[in-house]
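Consider the single chain below, provided in structure tokens and representing the form predicted on its own.
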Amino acid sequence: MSNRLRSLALGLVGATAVALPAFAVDLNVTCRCVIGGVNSATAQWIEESVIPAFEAAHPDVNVVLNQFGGEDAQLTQQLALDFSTGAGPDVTAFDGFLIPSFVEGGLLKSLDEVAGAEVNDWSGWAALSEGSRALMLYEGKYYGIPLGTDVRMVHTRKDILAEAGIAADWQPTSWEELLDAARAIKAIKPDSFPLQINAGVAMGEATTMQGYWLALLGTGEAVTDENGKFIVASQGILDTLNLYKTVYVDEKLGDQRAQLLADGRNRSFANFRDGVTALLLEGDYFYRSVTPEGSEFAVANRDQVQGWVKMPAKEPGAGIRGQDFVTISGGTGFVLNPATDTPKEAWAFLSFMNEPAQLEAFQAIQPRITARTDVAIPNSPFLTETSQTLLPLTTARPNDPSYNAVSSEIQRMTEAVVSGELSPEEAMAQYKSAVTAIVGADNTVSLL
């Protein structure tokens, strides 16, 4: 029975009966997302107009948003063990890179599998880009839908790249030149920290995917060879490792201490926002969730004081694929419990919340790289431009069941160069001993 019914009910004490639809169910949704907090526009979106409109179509559903507001690796945590003992959300967000791993340990199942056949005859699929589709399907079977995809760069506070006597059409097109920028404006403001790379274990995935992945591209390298095999021991690596070197330890560009904190992802964006740091590897999530207007972290006068860049190679030319300019896109979606007791109307509302008024009613709240090839970016040139500019330099994650782990290991791996505790000539031989021990010798490959 629906929380909205079962208060009618005992309201209407003394009734000697009551009239109840058949079918009135529950259905709960859990999002990384508070109004008013992380990924608010998100929250919004689904209390504002998803929630109404699904029930005004589906009136014997009550759904309930669960406002998740910390960190996302929390969320994972807690997804897992739901997973695993039949609890949790009927709906939840979900990032992709995380299905193989939940997949191999019987901690997910297809959309078909749970909802049935009908899952294959929506008519959604046809309009989802190549890439897109891809970020919720492993081996053939789709586990949720993507909502979007995006892409990286760095993003910089024009006003300060100004005062530094920087040009306003800066570009940078090796290592050297960001790192050039960088030491201008510490010279001209000694106690910031202009450049931050993100590191270590507390940021998560925002440290492998931001920072690191940004950096080993520019090396002509990726995290796995052509072979879909760890590479851990590499060139690539030791550079990438002597770059964070370079920024936290050596230079003091970066703010090491925000790279060992559990809250320093947050800190990173502090600093941004005050001002503190100048140039910042993030996603486009940053731009638009995390400075608009209102929001904790915004950037007063955003629009006149916040650009971008390309992220550059280590030299021209030196990128992945022969590159000058390299990012990397991921995405998230949502994925149906494998144990929810209402599967027909947890699809229901999943692909729902995935037709193109939906979607444009999320637009329209928060402009977005989007999944569909139907659904516009409304008014962002920022995001217009970026997506034109980066989709077709990207690449992706490999979609390989450790991959999470490996992950963990590739932050620890900056968290011991970034900290001080090891030279990145250690810290890669540790990678390697436990990567090799996570997927076994045969699946890891060394280049030196």
Given for the second form:
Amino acid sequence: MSNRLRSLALGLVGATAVALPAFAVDLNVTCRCVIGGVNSATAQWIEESVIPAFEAAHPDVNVVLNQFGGEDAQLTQQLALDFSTGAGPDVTAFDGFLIPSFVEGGLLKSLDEVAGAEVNDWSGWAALSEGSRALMLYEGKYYGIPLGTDVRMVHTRKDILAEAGIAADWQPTSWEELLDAARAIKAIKPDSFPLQINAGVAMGEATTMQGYWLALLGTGEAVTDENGKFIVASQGILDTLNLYKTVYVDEKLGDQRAQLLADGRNRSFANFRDGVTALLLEGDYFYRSVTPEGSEFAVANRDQVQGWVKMPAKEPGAGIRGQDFVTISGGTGFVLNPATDTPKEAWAFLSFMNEPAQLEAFQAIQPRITARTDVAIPNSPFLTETSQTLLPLTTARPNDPSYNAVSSEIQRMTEAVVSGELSPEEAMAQYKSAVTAIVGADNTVSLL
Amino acid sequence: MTTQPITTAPKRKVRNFALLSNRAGAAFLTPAGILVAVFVIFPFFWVIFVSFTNRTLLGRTALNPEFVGLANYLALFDPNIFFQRGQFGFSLILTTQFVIASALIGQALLGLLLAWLIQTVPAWVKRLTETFVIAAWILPEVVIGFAWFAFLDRDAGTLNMMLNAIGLPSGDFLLESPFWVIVVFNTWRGAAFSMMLFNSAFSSIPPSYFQAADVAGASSWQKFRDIAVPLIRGHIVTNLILITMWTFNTFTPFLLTNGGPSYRTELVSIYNYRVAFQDFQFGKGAAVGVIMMLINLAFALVYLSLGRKKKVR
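Moving on from the form predicted on its own, please list the structure of the form predicted in complex with its partner chain.
Below is the whole assembly, all chains and molecules, this chain first.
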């Protein structure tokens, strides 16, 4: 009997005898991860380590991983619409900053509400580090288990910096020094786009986090003030937008097209790989997941040519809390579908993948900054160095249900400036009216 | 609500040749009536209702939407931002330009031209032309969307390869002139319909008219202007209204440009999609939908009244 016939026959048997124990429970897991594509290591980890081990321990559960290859925003859109109709995967990867808006919209429930009080007895909670615990926490309740946190910096091509006569121990201390380095490279390579600061709608949250936030924090401001009100007009916003204008419009130090095209983020990665871009503002994710050997954007001879520097404030001491250098952290993890048919099994899977045994298997595939303190980071000088230097300087995004919508407006504001459509002042005025419409005038503040 | 479509049917008492009694007829119509009510009439009123609330998919107003009266409509027509890029007024104007350029000028004119030209060519040329034009019309939207995207790509697009081959520089069409890209695209896409409609309209003109004109020594342009166009005027009006409605509502340009860059190709249908399903503002999105519905209703009324006039004549 051919395979197709056999599977057809099995399917018929399965359909007619639903009580068959072997098909008792199906679990669907989704992540924005594709083996050989985006976040390949995560997909590989779940497919090759977590699922076989889990199925061995729970023979009556059949786990399927959906590898989602689209953009972050597209997965968010799909999950929001799925969850609102009671559909969607049982367990899914989730970016922590979306939790408040999903929870307030009734699209996520706390873990103990979905899977029962036994969730609170899980031994792993005590092992989470203080900072990472907050990543999946909202109003005192856990909505998922955080996998890890991250930090952001300027990734550099040391070979190109050297060509432009920049010292090997170069660390810019102001935006001007960063721009000067880019200008020096542009001078010897007129066709290159030395500096990449994410902008535009297509890159989604990567624009807000890696681009806008990293610059804005260097002006001493954040997206919200100390009372949690959204800042809609300020010198910091103008300075940030003018930085974008300098880079993409006035001096063409950055690749404008990459900010406007749908696959722009991948183009920015390709630019770095090909040496078109020498200074790229990204998270440690870029080192961990984008440029390792064997991946699509692998940088040849990486240990020699790829380096990093801290993102400087606009002027020394002008950064948030008076800092000289700035960075920002987010975090991802996995959450449970509130409408899952099999909450117990879904929780069993979620907690199973976050046990040290599985996390260590993940570390073996791709070392990262883990959420659990009892999982060691394998010898990775890059991660050790960056996390020790940058975690003390870091900032988190506001835990606000409107943040996601405001973030979209930030992306539009940057796009309007880098495309040359609007001046920074006009773009900020548009941002102001859009954000006021979202959160109401009472929740905004103007610093000008 | 369910019986409405049924009671309207035997309105004019002409002569009832029904095979079934009224009651049996009603029984047979009920399932269809229920389907129409559930999937057409209820959503219609639901959208109108939602447009008066601030309902969203995410955030606090998802579970507890408030009645906001006309606030969504007032926000759409707020004169301070109405004409700003990415706002309703901007996309409405853009859509009007798009309809004029791609439907009225592009599709109708090109269709008319093609239909006239293939009247006199050998039969095989006519059939070949029809095949190609209709192929452009029947291909699935997603397929041609992707094909055009690939065709126009700056780095590896077919169009740029052809331009380079004859010594012309490459163009970055999707980013530099996105509006003209979607105009050309929609013209290409829809010209087939106009061509077929005009073609059959021309065929309905008795050949003797043209033969008589030939004897009198009329040029092709004179025959077109003085015989063909006046005789198919009704078809032209019908065609213009139909393609205006279709073009007004089209969403396919989204596949080429995503409504961007910087809203430069954000037609109202794409604006509506963004507000409702990317920003998840259902209330405001519903308000846009209601306005689009009203505009379509106006087109439809014109169309129906024309059809009625023709019948009376």
